[in-house]
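As structure tokens, one chain now follows by itself in the form predicted alone.
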Amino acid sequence: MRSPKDFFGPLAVGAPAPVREVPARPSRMIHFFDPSNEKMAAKVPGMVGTVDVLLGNLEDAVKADRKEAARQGLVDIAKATDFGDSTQLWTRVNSLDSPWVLDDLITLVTEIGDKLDVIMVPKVQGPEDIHYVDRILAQLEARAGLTRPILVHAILETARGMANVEAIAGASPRMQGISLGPADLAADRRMKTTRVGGGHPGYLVRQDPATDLGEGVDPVTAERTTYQQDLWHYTIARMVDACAMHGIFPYYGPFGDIKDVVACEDQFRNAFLLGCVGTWSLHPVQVDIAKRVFSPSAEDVAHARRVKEAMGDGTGAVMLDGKMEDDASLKQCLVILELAERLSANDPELADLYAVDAPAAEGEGS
């Protein structure tokens, strides 16, 4: 058993020291692109600064005969592109049981490791998968002479991974976050849905039978209101708890119905309210949705600032607009304010929105 004292020690001679705190950089949307698709790759430089994360995808959406082209395409794009301070470069490598993943890791770390922020690992089953990647990355970082560690992001796509989510979240200092992979997880659980994320009209609750419908009317067969439920509520909530416990970040994954922008926004907002910091975007139309949903509203920021100002030293309780606010309320408000400050630091539009509609209290830092 590894001693807790060694948890933050490098796993290879010459490898950079692991981070003790995951950088809290904006990652509201993780925008996927296929590096083997020349048309798609040509758009990457123009998206720098408009999305928080650009992710070169090497896995599921890339056909087997295009794997090497996708890998080399990502290398070429990374070398030719300046991602600046406001856009991160991530990649999703092939699964650990595939014949391509070792070449993915060796090539990417040694050739563009200085550009890569995060490596997303699909179908993580348990902490042993993270330990495997952790050691290899340390060895490759040492070989490449990197001065900062590349972080790791796990995708929750199997029932075993779900059962081990807490252990996965705490498996390595490299862990940056976890995303929900609803399609693969649904298949592994034998769920009866063919949708990629989102709800299902058959997953519902029904209003109780009425008792005053009159003589001759069967209350059981009479029309009753139904309410569609969220298939992913439990899974997301447990993932959020695991991430919060270990100081890493939870994300919703893909929403496959590109045309249904309303349901997409609903699903993103559910995840945001439960604690997710971002989501995947599979099409440019989803970028703006994610940016809007995963940024706190000006009204919420204004209210949070009022509570912070009213609470003074943070102890006791106050009445504000007829509602009690206490230390627990303040903690909730500080979550909103910290997020607003972090996002507006690199987003002039948000900075203006929060400054105009939610003026800072006297003495509060900008």
Ligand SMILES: CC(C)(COP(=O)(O)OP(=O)(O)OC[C@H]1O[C@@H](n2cnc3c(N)ncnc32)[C@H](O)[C@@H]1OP(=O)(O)O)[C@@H](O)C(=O)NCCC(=O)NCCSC(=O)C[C@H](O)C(=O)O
Given for the second form:
Amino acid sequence: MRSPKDFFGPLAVGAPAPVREVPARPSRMIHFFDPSNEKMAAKVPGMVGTVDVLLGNLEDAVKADRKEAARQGLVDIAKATDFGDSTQLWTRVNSLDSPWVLDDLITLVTEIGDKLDVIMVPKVQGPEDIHYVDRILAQLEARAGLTRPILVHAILETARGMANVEAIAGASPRMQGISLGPADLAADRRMKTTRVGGGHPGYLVRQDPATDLGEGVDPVTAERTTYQQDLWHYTIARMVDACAMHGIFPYYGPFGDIKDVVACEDQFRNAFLLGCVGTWSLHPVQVDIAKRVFSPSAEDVAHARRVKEAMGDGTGAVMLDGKMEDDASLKQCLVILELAERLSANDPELADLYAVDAPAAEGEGS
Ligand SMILES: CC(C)(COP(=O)(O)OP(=O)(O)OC[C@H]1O[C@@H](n2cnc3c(N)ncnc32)[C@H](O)[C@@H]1OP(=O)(O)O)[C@@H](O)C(=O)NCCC(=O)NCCSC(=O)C[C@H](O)C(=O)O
Ligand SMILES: [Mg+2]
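Please supply the coordinates for the form predicted together with the ligand, as a counterpart to the form predicted alone shown previously.
Every component of the complex follows; first up is the chain already shown.
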């Protein structure tokens, strides 16, 4: 087990000092592209400034015989592109047991380490996987003469990773965040869904049989309302707790039904409400959905401001619109305000939107 003191110094001579606090940069959508796909790659420069994160994916969804092309494609794109201040560059490397990952890490850190913000590591099983990546990154950063550390993001996609999620979140000061990988996780857990994220119509609860349907009607087989449940609730909630406990950021992952933009928005919103800061976008159509969902609404921001104002020094209890507000609800409002402020700093449209307070409700403050 590592001593917490290890967090204060680099793991290799000459490597940059670890971060003390993970930078809270907007990352509402981590937009995946395959750098070996010429059509997709050609779109990347045009997406700078329109997405929070561009992620060159080297792992699943890239064909085995295109792995080297994807790696080189990412190097070429990174070298040729100015990502500015509002778009980060991330990558997802191949899994730690694959024949490609060592070359992924060596090539990317050496060639474009100064441009890479975060490396996403798939199929993380426990803190030992993060320790391995941590040490190699420190050695490569030292050799490349990098002056800031590259952060690490883990994907939760095995039952063992899930069982170790708290230890993974706290495994290194490089840990930036964790995403849910619902497809791999479902397979590993032997769940019986073939969907990439999202709900399932079979996972439901049903209204009790009625007691007053009259003679001759079987209350068990009679029409009863059903409610579809969220397959991912437990997993996301647990991931959110692990991340919050360690001061890092939780993300929903992929939503594979590209055409079902409505269910996609629902899944993203559930994750946002539970505490996630962002999601993956797999197709351009999911970018605006993520932007909309993971930015607080103007109404919520206006309400949070009113609570802050009504709460004065932040202690005690007041009534606002017939509802009790106190120290704790103020903290909830501050979460919204802090997020709105951070997002507005990069987005003039949001800054405008949030500057407008919703009209005050009648009886306010009574
Ligand atoms: C899902 C796709 C295969 C769909 O691609 P396509 O059939 O080409 O879609 P369209 O014809 O609708 O595309 C329209 C144009 O947009 C471009 N395009 C498509 N996707 C992207 C993108 N991600 N970034 C940039 N540009 C994109 C197309 O090239 C078309 O261009 P044009 O013809 O010039 O108009 C495809 O979207 C795709 O492959 N997406 C990424 C998939 C991916 O990364 N998968 C891996 C992450 S999910 C995962 O790994 C599971 C997870 O780990 C788990 O375990 O749960
Ligand atoms: Mg996966």
